[in-house]
Amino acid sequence: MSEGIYPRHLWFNGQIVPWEAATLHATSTIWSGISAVFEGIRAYWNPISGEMHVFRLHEHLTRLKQSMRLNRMEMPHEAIDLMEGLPELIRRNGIQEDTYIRIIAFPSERRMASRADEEVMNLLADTAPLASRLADDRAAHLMVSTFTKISDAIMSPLVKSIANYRNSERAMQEARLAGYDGTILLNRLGEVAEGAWSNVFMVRNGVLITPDLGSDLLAGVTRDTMIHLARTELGIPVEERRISRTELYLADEVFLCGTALEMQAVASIDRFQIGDGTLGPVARKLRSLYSAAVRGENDDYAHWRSTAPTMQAAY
């Protein structure tokens, strides 16, 4: 039973079903991780309005479709099904806390010599509690990884796939074993690509700078949000361009961002202190704006939120 451990309901192949009913035979998923793609989406609880706000659901589902297309996977259900189904899943599960929604698309019935047209595509979404860390001022100590970020000539970094994420996992393992909190990966040219499972920003001389999409990185939804908030709300210049490793050492501020991570200040890179080693003023302002946008406290960004009214979990 799912009680106390797993959500009461899942979204599975077009229907909201009890957790126990979302099953496949173990042998039908043996090779599914090779081509599986996924999305992680956050939903934020607003105790004042009594609503859950799913943040930028449309953009996440658009990226899921793009990942599937680049992996030559057929989308088994229309995105509108998930647009309607995921807020309803939250409602059916009776969730009243910050939550992470995981969506994974994977083939089943794959055999060693099977053809793509013999596979069955599956789409699964579930929910798990994940408290926000936007109030956490702790800054991370990072190293530049000895592992290189995969390039478009190997496997497209624009695809959010399980296979691609092994690259970041190896880099993160290396960093933690060396005593660091995290890592930054360089691309094949020796330039900054991204953090492990996150995008990277720096501030130099009042300009917010982040690697461009040609630098072998995932086009992050949170990255796009930060760029928009900086330009629109703070009125500061934003540059998307190539960044050298040394530029990071000289930055006034550096921070990481991503859906699960949200936003984290960087205290040092390779033992070079960044700024005063704490959350910088630009990052602090962006974090405040981001928090208001995701929790439904800024009506200017209502179009970024899909609201899920809550109810007690159905039995």
Ligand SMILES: Cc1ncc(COP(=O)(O)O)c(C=O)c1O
Given for the second form:
Amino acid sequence: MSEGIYPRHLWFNGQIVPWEAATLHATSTIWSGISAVFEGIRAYWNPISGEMHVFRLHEHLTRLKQSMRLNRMEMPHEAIDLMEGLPELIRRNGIQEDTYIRIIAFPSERRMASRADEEVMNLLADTAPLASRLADDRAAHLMVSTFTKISDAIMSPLVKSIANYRNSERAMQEARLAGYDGTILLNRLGEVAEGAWSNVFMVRNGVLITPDLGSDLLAGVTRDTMIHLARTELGIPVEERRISRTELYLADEVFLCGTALEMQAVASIDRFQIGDGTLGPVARKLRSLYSAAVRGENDDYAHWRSTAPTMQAAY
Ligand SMILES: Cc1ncc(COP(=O)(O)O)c(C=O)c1O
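Given the form predicted alone above, produce the structure of the same protein in the form predicted together with the ligand.
And the full complex, kicking off with our chain again.
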């Protein structure tokens, strides 16, 4: 039963249904994972206004549709309206805490190499508590992975596909077993791509630099947010370009960012200390701007937030 562990309601194929009611037959999931795509979205609780804010929902849904299109998945039009569905799901679940929302699009009854029109598509969204760690100053020790980042020639990193995550998972397992907190993957050219489930930024000589979208990475919503905040709020130059591994070692600051991870300072890479090994000044300012934007404390970024209507639980 869902009590206490799972949300009371899920969003399933266009409807909000009790957790218990969203079922599939076990055999219908065989092969479904190989083409499944997903999104991870955060919603933040603002205790002052008593509101839940879903951050950059439109951009996440746009990427979901793009991932589906690139994986040749067809969804009935009426099933895709999550712009209203997700805030409503938050309301129905009575959520008043920082939350992670996962959306997964997957075919059931899938056969190997089946055609899109032969598949039964499903779209499922669930919610789970996930406290923000934006106030946590701890910096991570990373290694550069011995695994190469998948490339556009194999499986596009621009598609947020479940299958791509085996690459990230292997790199992360390797790093943890070796005593590191996380990892950075290089692309097939030996240049910096991204973290296991995050994008990477460095600061050198006052310039914020991140690998360009051709470097084999996911076009992160948080990455886009950081670029925007750096340019418009901090007025510092931002470069999207190729980055070598050695440049990372020489950086004044390095940080990772992503929806679930939010922002993580990097203390060292391959045991080379970055800056003074703590959250750097540019990252600290960006983190504070990010925190205000996501939690609804900066009206300039209201267009990035979808606010759940009222927070009374409707059981
Ligand atoms: C491989 C990878 N890169 C980057 C990101 C960051 O993307 P976003 O900021 O849209 O969450 C993620 C997030 O899950 C990821 O899994």
